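Next up: a single chain in structure tokens, the form predicted alone.
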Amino acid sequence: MRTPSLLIIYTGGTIGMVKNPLTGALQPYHFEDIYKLMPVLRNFDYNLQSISFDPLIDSSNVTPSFWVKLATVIEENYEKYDGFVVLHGTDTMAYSASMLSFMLENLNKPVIFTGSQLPMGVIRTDGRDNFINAIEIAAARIDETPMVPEVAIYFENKLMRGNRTNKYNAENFNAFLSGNYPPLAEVGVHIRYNTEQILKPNFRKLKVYKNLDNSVLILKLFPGIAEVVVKNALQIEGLKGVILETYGAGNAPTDIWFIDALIQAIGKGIIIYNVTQCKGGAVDMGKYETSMKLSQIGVIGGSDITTESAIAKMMFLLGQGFNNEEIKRLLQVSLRGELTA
């Protein structure tokens, strides 16, 4: 079996911070000499190459142009490497992993996102193990076929489908949750792959989509939300899509003013996508009276999709120029394993 070849893409974030030997201050490491940073990687017998974004960015500054840049790097290097490891800040990693899953159609190689809660240059860093395990997973193959040919997040002993995750803890090393989908792999003494849960390769040619439309917003419901707030949000000029974060199984207020505001927005061509605020479970419109009206007026149910994946999918579909009816249909269909249809 030939030696696996991987490209490590450092975009920025905590994982790439190391101590300056002269000042002791933390500074970004650009990964040109990855074996100097982590000599243990030589034991893998992999061909590891790296590329660093310039400038490196804090993940709080992620934008659609960043996603296009990242997708382009993968596209341009796709035939040269067997897999990719993306080092990314944790705050918006779930958004980026979700978006890349939609942008990269017919992906037949691993794109593994990872990061850390503590910098690589700190003694107790979680970055070292996250990085090493992400590399081993990205290189894993059976009969020259990648074990994980999809966009995933590796963090704290678990590999999760990227578009099924969210960051739920800002302090613990176990920072990411996949509430509605089991892990793709679990790491202990051995790496145990849940092969039945992993997307199968289709061996078609990679297609990369770079048109994204961010004329969208997330409207999170809460008890006492003001009429003026909802109406003003739905009247934003140029608004095309709304991720409506509802309670429980997709429930929302039944106040006349609230329903009327949604009816007016839908009448103007705005697509409203109902997702639950819960970290586990799914929208089931019509299960309770408080969600039945939403279904009747044309709100689209998001099943068990995460908010991060919902906003990414909406931007992606709007960017492809589909008409509203086709977008509404596709929002309810699993394109990349992002929801249980």
Given for the second form:
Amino acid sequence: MRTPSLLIIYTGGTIGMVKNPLTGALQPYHFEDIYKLMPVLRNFDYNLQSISFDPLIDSSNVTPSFWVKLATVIEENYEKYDGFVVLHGTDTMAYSASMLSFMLENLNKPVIFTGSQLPMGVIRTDGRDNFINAIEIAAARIDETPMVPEVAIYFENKLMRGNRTNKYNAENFNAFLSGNYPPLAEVGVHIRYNTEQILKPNFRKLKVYKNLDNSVLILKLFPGIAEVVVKNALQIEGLKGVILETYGAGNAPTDIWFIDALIQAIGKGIIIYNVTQCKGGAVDMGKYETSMKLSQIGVIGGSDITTESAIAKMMFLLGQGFNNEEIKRLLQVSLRGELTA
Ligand code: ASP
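Here we have the form predicted alone; I need the corresponding form predicted together with aspartic acid.
Below: every chain and molecule of the assembly, starting with the one above.
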């Protein structure tokens, strides 16, 4: 079998930090020094190449143009490599993995995001294991066919579909959750792939979408949310799509002012996408009276999609110039395995 070639794309985040010996502050290290930090990497029988973003960023600074840059690096190197490992801060990794899954259509190679809670330069770092396993997974093939031809996040012994995850813990090494989709692989003594859950390889040409429209908003409901807040939020000029984070199975207040505000927004062409605040389970509009009204007025149900994936999907679909009816249809179907239709 051919030696797998992987491109490591280093974008920043805690994983890439070392302590400055003089000041004690955390600072990004030069990726060329990775072999000094992790000599074990030389033992891999893979062709590992790397590319570093300039500047390296804390992932709180991720923007749509960052996603375009990342997608472009993958596009330009797609033919040269068998897989990609993206080192990324954990804070917005679930958003980036979701967005990349939409931007890269017909992906037939692994794009494995990973990062860490403790910097690589710290003895107890979780970064080393995460990085090594992400490399192993990105290189895995059966008969030259990649095991994981999709965008995924590897973290603390689990490989998860990227657009199904959220960061739910700021402290534990086990920082990511995939509440509505089983892990794609579990790592112990062996790496056990759940092949049934992994997207099937396809042999169409990769298509990279780079137009994203961020005229969007997440409106999270809470008891006591003020009328003036909801009305003003929905009247923001240029607003095109709203992720409405509702309670439980997609429930929202039945107050007339609330429903009227939504009706007015929908009347102006704003798309309202109903996503649950729960980390597991799905929106089921009509199950309760408190969600029935939403479906009657034209709110779109997001099934079991995560908020991270919903906002990415909305920006992606709005960016493609589809008409509203088409966007509403596509929001309810699975494009990259992001929801259960
Ligand atoms: N603030 C960091 C980031 O997301 C945290 C991390 O990498 O875990 O870039």
